[in-house]
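Here we start with a single chain on its own, the form predicted on its own, put down as structure tokens.
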Amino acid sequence: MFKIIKYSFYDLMRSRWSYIYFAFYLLLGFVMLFLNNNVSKAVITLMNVIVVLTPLIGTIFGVMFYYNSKEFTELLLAQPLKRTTIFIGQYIGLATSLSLSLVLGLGIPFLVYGVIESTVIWNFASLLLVGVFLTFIFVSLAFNIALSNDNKIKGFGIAILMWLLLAVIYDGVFLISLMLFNDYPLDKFSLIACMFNPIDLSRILILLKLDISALLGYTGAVFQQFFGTSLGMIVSFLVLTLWIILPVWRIASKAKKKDF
């Protein structure tokens, strides 16, 4: 599997899109730190970009990588290699390369500005960790969609719809539900609903880490009561980990049964 991971990693590292992705975050990091005297405000702005853009990039790259390397994958399938080794190796290599572009792209500006020596290092580390989680989650979801659809156009369409559902539509439905049923106790409902959307869960974790949960109003107090505790943070990261494990398990299961 290590050779598959290595090939997938270096294959994407040679792609100009990886350098564009890296350069975008590099420029964004320098601009945010240059325009904001308060580093915490820069982290908040970066959070709003990362929780939306990182899932989109992971989704597009995941689907695109699968379809573009389909012929090479079929060649590997003719070799004495396990199917799970091929697909899981490709997934890990792709997600790792995208995560590295994100971490280096944002890490270099923060190193140059000396943020690593300040007290906001943990907020910045949380931001990067959430970005890595979202990358691995949405690349795995994209691989699942591509594996389930041989038609490239259909696969891309479903992948973009999935991202749109989790990034935009889900929040709208969630807010409408809170407004319609505001006469009922919605504490548990709010917590559980956030668990079913990794983007919302990631956003809440960063906001609580920055200690600005008051911006979330009533729900902010509920989230602070649960997610603000050590148990809440552990459960949240376990849920994000589960968002990675379950799709990866389905990739392995689907690859074994799929007729190529």
Partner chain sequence: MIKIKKLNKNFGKVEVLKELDLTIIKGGIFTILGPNGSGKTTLIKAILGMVIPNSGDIEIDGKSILKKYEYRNGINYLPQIANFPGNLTVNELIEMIKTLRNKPTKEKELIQLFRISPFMDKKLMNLSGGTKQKVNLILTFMFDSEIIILDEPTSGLDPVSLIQLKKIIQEEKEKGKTILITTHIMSFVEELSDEIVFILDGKIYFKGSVQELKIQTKENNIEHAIAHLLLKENV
The other form holds:
Amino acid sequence: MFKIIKYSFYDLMRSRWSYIYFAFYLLLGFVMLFLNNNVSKAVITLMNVIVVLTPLIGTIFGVMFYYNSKEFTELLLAQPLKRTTIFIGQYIGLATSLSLSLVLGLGIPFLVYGVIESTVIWNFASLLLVGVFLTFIFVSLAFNIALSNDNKIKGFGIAILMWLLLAVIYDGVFLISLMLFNDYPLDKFSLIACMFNPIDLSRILILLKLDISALLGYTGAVFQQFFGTSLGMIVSFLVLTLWIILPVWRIASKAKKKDF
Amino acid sequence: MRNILFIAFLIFVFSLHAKQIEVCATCTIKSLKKAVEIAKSGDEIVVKKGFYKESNIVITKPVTIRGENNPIIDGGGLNYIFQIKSDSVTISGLKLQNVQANYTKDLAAIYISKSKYFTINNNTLSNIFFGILIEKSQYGEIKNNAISSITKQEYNSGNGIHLWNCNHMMIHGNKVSEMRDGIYLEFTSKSKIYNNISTKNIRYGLHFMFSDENEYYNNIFANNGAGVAVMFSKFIKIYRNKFVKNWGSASYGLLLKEINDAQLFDNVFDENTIGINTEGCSRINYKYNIFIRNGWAVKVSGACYANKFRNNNFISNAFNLSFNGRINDSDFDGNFWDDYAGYDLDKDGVGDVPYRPVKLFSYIVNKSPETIVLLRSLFVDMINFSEKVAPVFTPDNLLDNNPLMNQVK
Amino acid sequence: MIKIKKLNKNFGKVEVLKELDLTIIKGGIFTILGPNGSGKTTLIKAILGMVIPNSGDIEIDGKSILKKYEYRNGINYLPQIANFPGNLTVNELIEMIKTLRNKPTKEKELIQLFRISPFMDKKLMNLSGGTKQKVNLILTFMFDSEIIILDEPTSGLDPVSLIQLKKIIQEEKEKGKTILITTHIMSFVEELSDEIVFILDGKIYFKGSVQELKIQTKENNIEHAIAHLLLKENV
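Now the other one: the form predicted in complex with the partner chain, given that the block above is the form predicted on its own.
The next block holds the full complex; its first chain is the one shown before.
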């Protein structure tokens, strides 16, 4: 498995797209700091970008990588390797290289700016951590979609649709249902609804870290218990991990049954 | 004429006989209580450095008690340390400690009742129930004291400086921390509270009600459990104060309830769950205040009439303004809003299109509070934007017609 | 020896292999022929474990290979389309495949044979189709395995390399290897093939030597013989 990870990673680390992605974040980081002139405000603005963009990039790269390396995958399939080794290896290779672009791309401007001495270092670190989580989640979802659809265009379409669904539509439906059922106690429902969308979950994790927890806890006892204590943080991270494990598990089981 | 002569005579006698009584471990008088007993009106008792286990020192004549090199007076538990029942008493330079919490009696380190012209200054109070408790008194001065305790729960803690039914008081330069309420005023009027620092109190940094015509200025209220709450008062002035980091699910920078005819200016509200929460307040002028990094900068609920917001700065707040209900009788004009996206073609420093301080999302959160979990999501940004372009839900007349392009300095 | 028993494979509603039985004895060159969509590639991929059959069994040397992967260490496979991770160099790719199997290799002489040493440090995406096919061949032949499966090995090769390829195949045969080839080039079949397996609609219609094919179809030319098989079945 390690060999597959290594070579997929090597391949991607030399790809133009990795550099474009890296350069984009580098630029974004510098522009944010330059425009805001304030590390903590830059972190908040970055949150909006990361929560929306890393899933999109993860999805597109995931699908693209899968379709592009189809023939190479077939070559690997003829080698004495387990199927799960090949696909999980490629998945980890891709997700790691995307995460590296993100962490370095944003890390460098903030390091230059002196985030280490600043008090927001932990906020910033958790921002990057959530970005990495989202990358791993959405690459795995993209792999799932690509594995289930041999038609490239259909696969791409579904992947983009999934992103749109989780990044925008889900919240829309969520918001409307909260307003419609205003008369019922909704605190538990809304917490659970957040758990089913990794983007919402990540956003809430960052909000918690950014100390807006009080704002969220303002709403009532259930929220206060969830957001006001470390419970929210722990549960969120656990569910986020589950969001990686389940799709990866499905990649493995799907790969075992698929014909190439 | 006879009276005047008599007073002149008294002054003469006092100045002649005013003497100093020294208290220390090696002095003839070893106990402060004893010294107070034998002292005559106008005497000065000097307490030398040392540890004195004394309590229930009742002062019934005008004396001055002055500590030298911070002598420690230990109350030793369920007692007052000082009870002042006379005018013109001064207590300064003492370290007062150990007054236990009590559920039937509001025990305090210094208890003052029905007195005038007293001065309590430069004392340090620690590990106490109530700090300075004053009732039915006038013209007193509480200054430069440091009051703190290690309270954990609201029910067994007391207030730092507690005034009830007083007037013409001056409270300044005090540092109060880790009490229940830092400074508490009830039925106290025509007083000035300034230059105090009130932090980490488990309930309010400053709490007053039914207290009219007071001025509060240059104070710092930070990290208090519930911030500052002021209620049922009129003709007050609150200016140049800092309300900082009052973060908590039920925490306010400043809670205004049933306050009328007040002036609020030059205050800074930084990192509070709610900068100002106003309920049923009318005719309040908000000017030159800075709201920065708050959850809600201003939250208006209940019937509030004829409030004016002028030249305030709103910077980096999650919500600038939240209105409960659709009736608006607040008037916003010439404020700086950091998320104003308009333009200024004639370069007069005033934006050419009006600003709408209430976002659709803040309206939605008001209706169904749980929606707050969607804060900062892409969808929320989108609906906010569309509401801005074509307002449907937010009050039509709630506008700042002259939003400033630059921060008010 | 490869033994295929009652192999069935559907892709959706399409039955690609129907109750296919085939035994390939050890040693020799077997060409698998058939029109497009007849099931050639599916059969090969089933042997390689890339296609998972709906029913039936495949045995190599008496052991079922279904759901196993270690047996592929004894198979060299040349895929039809050669497409590699574009950002790796030829050298890295060869090293990578080498590390995946712990077996002795002879890639050096193959590199010389196909004259691709100037390309060794080039990225794979910058290579021409023919050069890629040569790399593909090197990857296939550098291991010493009992079974060699070649899917359209001649595509994109220049005449010189084609001659080299034939030479290699002959050499491997002489070493007693079992070689399965699919191809459309009939001269290639005639020249090399010990046995022809003709598949149509997922079934085997003919299995035997070139000579036997010619006798059975009464055609002298192999292309005509194949056409004859096709026509006969279509009637």
